[in-house]
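There is one chain below, alone, in structure tokens, taken in the form predicted alone.
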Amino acid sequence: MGSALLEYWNKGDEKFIIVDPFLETAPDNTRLVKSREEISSEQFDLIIVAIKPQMVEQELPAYSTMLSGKGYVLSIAAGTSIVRLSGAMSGAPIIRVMPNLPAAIGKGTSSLVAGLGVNDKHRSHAVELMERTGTVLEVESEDMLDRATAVAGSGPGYVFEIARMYVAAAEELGFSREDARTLVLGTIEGTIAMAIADDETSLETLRDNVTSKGGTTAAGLEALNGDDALSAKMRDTLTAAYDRARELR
């Protein structure tokens, strides 16, 4: 994820500096060096924590005397806390977020919280640096971010999947794979963009819109959800991937 975000990040003035031991090649204005020890005497206005969980005590500490004064630590790391990564950065600025896998192609959604001691032009800095992925939303709280990364970090998993069902369901009635593709994420595409051009108008007056009474989309809709199952389905969905993150954190 941290590579695919630095493509977007890029854009701007910015110049990133990328340490890993196992990386052979970084993007364009982008410098790869090995080790901490051989920018160790730099410093710097922001450092991106882009690691595993588990490996943030370990790996942290050694960089928390090369931020400057101004500033601010911005973490992409999964279920780890603004305590802990302040902990490990001897109580810097600690900004979260959480993006999901669309900021791949700079179609992400990504929420943002800002821990003790972030000041305005952290934020502003960091919102704008995300903005270059996508769309962001901040939060006020980490348990409001364990709640965005239910329902957008882990979201495009359950699109994957009810796409993958509806692919599924078309083929079964006759299509071939291909086009069974082509119908389902172009019928899903062309209504996402839709709904995201009319943010006036609410989802199920979207959807009246489009059904006509005794009509194919009609029956549709009342086997998909007429008994409210696919409704309860989806908020078990969230609630079991925010505990989880919880539990996480």
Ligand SMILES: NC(=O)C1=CN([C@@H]2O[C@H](COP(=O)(O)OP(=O)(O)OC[C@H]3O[C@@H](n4cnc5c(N)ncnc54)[C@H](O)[C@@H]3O)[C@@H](O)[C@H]2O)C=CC1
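Numbering follows the first chain given and starts at 1. This structure is a prediction, so every number in the text was calculated from the model and none was measured. First, how it differs from the form predicted together with the named molecule.
Of the two rigid parts that account for the rearrangement between these two forms, one contains Leu101 and the other contains Leu85.
Could you please show the structure of the form predicted together with the named molecule, as a counterpart to the form predicted alone just displayed?
Coming up is the bare chain, nothing alongside it.
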């Protein structure tokens, strides 16, 4: 995820150094180092945490002396609380962000929350960085960030899974894999673009506009969610992801 974001973060004036022992290539105009020791004598205005949540206590403390006095830490680690991050970084100001995968093409939907000690300059810089990758929603608490993680951070996983099932069903109805993909992804793209372009109209109304009484869509919708079982599944999906984010705190 860090590399995907960097493609767009990198479009500003900042100079980025990536520390990653396993990465082989880095975006243009960035410097890749295999270990923190190679840059440990330098000072940075921003340290970005894009490692797994479980690695924070082990990896971060060694970076705390590398943050300049006016600097801040930006973390994309799911769930991982500001208290944990700040503890690992000797009390540094922390901004937590939850991006999502479409940031890789500049169409991300991120949420952001700032901890104590974060000043307006830090906050506006973080918002500006994230706006390079798509849209940003500032939320009022870490709990809301964990809820946003369940909705949008993990969201592309749900959407890919729904698209996958939709394509598989289209194949079973007689289309080749390629034609099924064309029909399904084109339908999803056009439908979502329509909803985004028409934010005055509710999703219920947009759905109803497709649905002729006694027609094919009504028959399909009845099978899809007539018993509300899919609505219940969607609630379970978000609750499970939110619960996991809370476990990672």
